[in-house]
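A lone chain, given as structure tokens: the form predicted on its own.
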Amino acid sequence: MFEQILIRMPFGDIVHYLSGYTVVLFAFAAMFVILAIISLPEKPIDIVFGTDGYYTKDVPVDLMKFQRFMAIACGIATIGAITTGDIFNFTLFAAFIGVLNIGIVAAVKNKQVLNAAFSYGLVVMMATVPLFAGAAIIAATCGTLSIWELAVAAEATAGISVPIVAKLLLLVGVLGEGMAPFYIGKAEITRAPGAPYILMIHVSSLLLFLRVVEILLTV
């Protein structure tokens, strides 16, 4: 790990950093934030079955507004996991990314698509328990939130620091919160107002676990 560093931020034990593999995942999701801060709504195109006719819906302006606010503070939230040295701080962001992801596709005026976001906020209010408790079984054994510490300490006693159930619940909540694309799906959202904002789920909980993973594998 210690070899791959290119930037550290050290801030008592914390010490925040990003190595060759967090800065490609930094590098997506500051491109995200800037399409979505660029990026005008897509109008939703409907056929009138059985003619050639078509009409297109306009994206009401408070909507469109509210839905890149949230796909912005989401992809910071998305960093924010991505820099962070310390796991509670990472298990925050993580649970942050959950309620901006149902803010996302919540923002749509669509029963079907509010069921969706219904069924997902339960999802994310359950994955916090496996996600917080992770870590407070990390802080209770190992005396510290640090990565690096941690990380320090795998490397000492050949990665039996950080007790395995501490490492399953983080997977665990981690994998709760990064279940909005699977909504998106259900609902069909693409084909709703507010693309291409929605594209902001899918980014943050890939790099969500994609960090998560990382993370596991240094402590």
The other form holds:
Amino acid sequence: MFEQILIRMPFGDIVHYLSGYTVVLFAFAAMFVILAIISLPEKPIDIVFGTDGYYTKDVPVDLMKFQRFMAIACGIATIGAITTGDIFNFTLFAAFIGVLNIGIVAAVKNKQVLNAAFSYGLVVMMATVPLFAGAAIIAATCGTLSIWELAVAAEATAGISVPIVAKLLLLVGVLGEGMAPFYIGKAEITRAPGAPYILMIHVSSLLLFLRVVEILLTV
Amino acid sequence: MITIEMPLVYQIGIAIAFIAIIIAFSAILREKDDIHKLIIIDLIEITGLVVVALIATDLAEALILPGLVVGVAEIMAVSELWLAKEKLQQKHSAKKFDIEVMKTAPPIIGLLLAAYGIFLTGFSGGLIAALGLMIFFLGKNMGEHFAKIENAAGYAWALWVIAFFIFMLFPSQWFLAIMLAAVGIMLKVMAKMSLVGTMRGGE
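Would you mind giving the form predicted in complex with the partner chain, to go alongside the form predicted on its own above?
Zooming out: every chain and molecule, the one shown earlier first.
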């Protein structure tokens, strides 16, 4: 994966980079940030069952502002997770995405939605344990967290420098942080007011998974 | 650089930490009450930080501080969520305890911590001084000192900017610049953290 590096920005031993793979992820995340900035949430329509009646749900302005802010922040954190060249920064961005996803979901003051958001919050908090533990074990065994250095070492030693347990912990951590779509399905929040911003949760967790696969294959 | 031989202590430590993590995770499986789950998960995060701390280098400190901050941010977000979920969010200001020790002890403890923090300077000094101020404000339950704290934060910014200019223009005076920056960040951290103490119950 390191053969097709397009942009490379070294800051000491931390090298931010965009490869042919991550530049696509970057464009996707940037597009959704712009969409979150310019789009307005529609009013969802509920049809009264068995009759001709229907009513629209209004989206209060403060809820919209809060969700939009959270969605934009989440998109920017996703861009950060994609472009960073440091495993520790990546774990921080992943944890950040988790907190922001809680914020997007929890803005909707509905009992079921809040319940789902609370369970998701617990999972996010638990997921930080394997996330940081994975980063710490990589730092302890390899002496560096720079993906660039780790990739160079992995090439030199035929890919055995990073312990497999650290890779697994990192993967489990990202799985926990990116679990949000599961809880969204649980609360049927896609029909809640402000739903367009909920899309950012799906986008961020999808891109997080794609990026962690790239990292685990590189180091 | 890569594959440094890790001492036996690290392996023993990490085994113990993982046992603690397994115990904590089995506790969360048994727990049914929401608020207890939250507390146990905070315990789980602490055990995770133990794994980070086991690296026992400067890098560990650089990892622990953000880890701690992320943990605090998450527990604040989720506990706020729990309050909203259980409809327990405070509508009125906090009830004032009328206990004698809450009036006399906080100034003394606060003064001691603030003095020690000023002696330490820098980030850790700011934290300790902020702890002192937080205890002071939490004990007093007052809100009118906001302006003074914000003043202090403003001076801290000015000190920072001056320190950076000295670094850029007169690199030979680096010691003065470091001292200015250290005092500046101490004031900044102290101001930010002590706001947590004054924010209690306020809207």
